[in-house]
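Encoded as structure tokens, the following chain is the form predicted alone, with no partner shown.
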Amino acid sequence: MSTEIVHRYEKGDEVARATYPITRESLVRYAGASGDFNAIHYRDDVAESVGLPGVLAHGMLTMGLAVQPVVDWVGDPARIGAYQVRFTRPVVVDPASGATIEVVAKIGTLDEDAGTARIDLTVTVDGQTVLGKAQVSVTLP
């Protein structure tokens, strides 16, 4: 008998990386699929009289496309056993040039012998993290 071994991960080993523009194109069609409207995610009026440096993407919309790249490595959504974020700092799109959410995904986390990981994400635009604390609990490929 003869074991072979089909993965050797160990903490700190980036599994992903991403990079995904934003823009208010992408905005409007993430409205549309996901039913809010809130004014603040198309409007740089609304979102300047409440106080906002600008037009935010959504925060579900951030969420998603964050995790996406675990998706892509495991292969399957069903790998995926939890996920959780903070929303640390708001994504401003500029009307012209975007957003740009950039995903680096690493073992933060590793049970070999139940065969699952947790993935820490960082997420930043311009540099700066968008999300704290995103965590994606795995089961490994």
The other form holds:
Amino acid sequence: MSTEIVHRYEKGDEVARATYPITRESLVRYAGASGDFNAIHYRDDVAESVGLPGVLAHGMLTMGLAVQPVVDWVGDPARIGAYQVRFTRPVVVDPASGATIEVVAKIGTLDEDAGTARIDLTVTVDGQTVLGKAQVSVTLP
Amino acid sequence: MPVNPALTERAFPPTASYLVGREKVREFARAVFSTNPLNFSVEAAQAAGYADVVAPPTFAIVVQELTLAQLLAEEDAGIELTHVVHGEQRFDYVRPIVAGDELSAQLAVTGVKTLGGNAMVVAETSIRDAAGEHVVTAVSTLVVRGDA
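Follow the form predicted alone with the form predicted together with its partner chain, if you could.
Every chain and every other molecule in the complex is listed next, the one we just looked at coming first.
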């Protein structure tokens, strides 16, 4: 009798990775698509007047793009059971150079029997984490 | 005006129905840097068993926004938009949103908690389709700064 257990995945495995260079145009595009026209996302004068370090990316834009590599990895969007983030650090988008968002998705917890996993996202700009507790519950492909 | 703790007992009416348009799904998908064919191609979506193009996971925020507008419009809520910061967001999905869905959203404030002068307001929005079937629950935690 074989006692071999074949694990397809292990905790800590990297399952997806992506890099997103975003610009002011990305923010205007997201504002239009989402209907969130808060001026701190495209006007330097308004951002400055409320004491921000600069124009910020919408938190929901960062959250929205960070899950895309996981959707592509699992294949069927119906495999995404839940998705949550904390907005821990604002993403300042420079008018000339923009900002680059790096996303790394790893297996956080794994239930091979149920075929499910919690995917932990590390989302950084210039090496600093911008989303906290960014977790996606998935049915494994 | 501090955030009104009685918001947790308030019943909010469901929003008018929101018809999810195919081009809106494509526009939102482009905005979140999706290149997934299911978000853009009707043929690809139908081959995968969906009626039409599939919305990205965070699209539900567009519908939840209608309920957050209801919350901000409450005269006695004590929530000034200029003092609101998005603290956390969560989605619990029953199924993905697909173009053609007619969605309605109902808000419940499930928590109001003060913390060092700021208030945390948890806004839980249940989103249902035209048949009344549950599609997704979207939960926003709003941090309301108490410094003005």
